[in-house]
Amino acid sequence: MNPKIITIDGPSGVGKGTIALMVADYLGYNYLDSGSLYRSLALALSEKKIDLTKDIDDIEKNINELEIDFKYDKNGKTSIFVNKIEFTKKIRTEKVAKMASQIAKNAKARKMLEVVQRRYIKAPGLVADGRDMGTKVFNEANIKFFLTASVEKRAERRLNQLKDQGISANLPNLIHELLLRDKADTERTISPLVPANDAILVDTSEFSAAEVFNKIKELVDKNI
């Protein structure tokens, strides 16, 4: 029997990572945070002084040399290790997010990363979160979700997340950054951020993570 696949897509700050982890833990499935793959690669390349917009050969070489592992505890906290070195905090800055966006615009780099992402399909199943999991990378997924939320609520969540990590930020700047990121994600010609035709839309603006999880859990139980 083929492993089951659940995708959870959406823009930054909708809670897709938190929900994906909760669903993966509930089902005992493997978990893929695709955004962290892009961020980890961007940071690893940046540390090697590689031009993210030009040096495709170097990008390909480094993708093949990277071993990215996700570890999460019972409290839903994820740790990311790149070649056994922890990258968790280092990749969560806005600077790294912008670098990851540069890679996301490159068709060849995306194609390379798609191969890496599909390696996470293992029994008994996979929960993958990102921006094109249901539309491109895992379009054969058994059930697809697309989370949304107001930009104000998303910025508020992001602010709290950064504060918890000891990173300073302010709400107006975060709203501005999110709007720019949304524009870039939705208007890019390669794998734009859009719901899959068969995705289930869930607005998380006024709900806690537990409430969103319970709603998605009910749908998963009926369809998996």
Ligand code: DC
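Bear in mind the structure is a predicted one, so any value in this text is a computation, not a measurement. Here, rigid core means the biggest group of C-alpha atoms that superpose within 1.5 Å across both forms. Numbering follows the first chain given and starts at 1. What changes on going to the form predicted in complex with this ligand:
- With a cut-off of 2 Å and the rigid core superposed, K108 has a Cα displacement that falls short of the cut-off between these two forms.
- After superposing the rigid core, the C-alpha of I85 moves by 2 Å or more between these two forms.
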Second form
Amino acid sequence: MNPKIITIDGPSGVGKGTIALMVADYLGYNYLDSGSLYRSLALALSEKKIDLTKDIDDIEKNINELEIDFKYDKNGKTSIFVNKIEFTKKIRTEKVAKMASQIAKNAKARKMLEVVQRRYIKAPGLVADGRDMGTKVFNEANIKFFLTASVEKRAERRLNQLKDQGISANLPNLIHELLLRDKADTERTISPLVPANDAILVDTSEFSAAEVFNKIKELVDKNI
Ligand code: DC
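Having looked at the form predicted alone, could you now put up the form predicted in complex with this ligand?
Next comes the full complex, and the chain you just saw is listed first.
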């Protein structure tokens, strides 16, 4: 039987990572945080002094030289390693998020990362979160979700997340950064952030992670 695929897309800070991990854990499925691939790639390239705003001619060579690994511990914590060096914490800054948004406009980079992302399809199933999981990378997914929330709520959640990781930030700056990133993600020509035609929309603004998970769990139980 083919592995089942569940996609969870949505804008920055909507909580899709938290929910996707809860769903993956509930079903015993693999988990893919596609944003962390964009972040790791952007940071690795910028550490090699490659200008992300210019056309990266040898992107293929550069991407092939990068080995991106995820490790999960029993508590659902994910660690990310690029060429065996831990990137977990350093890809979570707003600076890296902005760089990821830049590399996300590069058609060649997206194509290469699509191949990398599809390698995560493994039995019994996969839960993948990102921007174009349901519209592009895993178009054949068995069930697709698109999460939304107001920019204020998303900034608040991001602030708490950063605080937990010991990274300082302030709310007005985060709102500003999120609005810029929403604009870049929705207005880019390739794979813009839009719900798939067959996606189930879930507004999470007024709900806790546990409440959103319960709603999604109900739909997954019925449809998977
Ligand atoms: O989900 P995130 O904040 O970690 O993603 C960082 C950036 O990566 C985001 O602004 C756009 C890009 N991205 C993308 O273009 N497509 C994806 N599937 C995931 C992320």
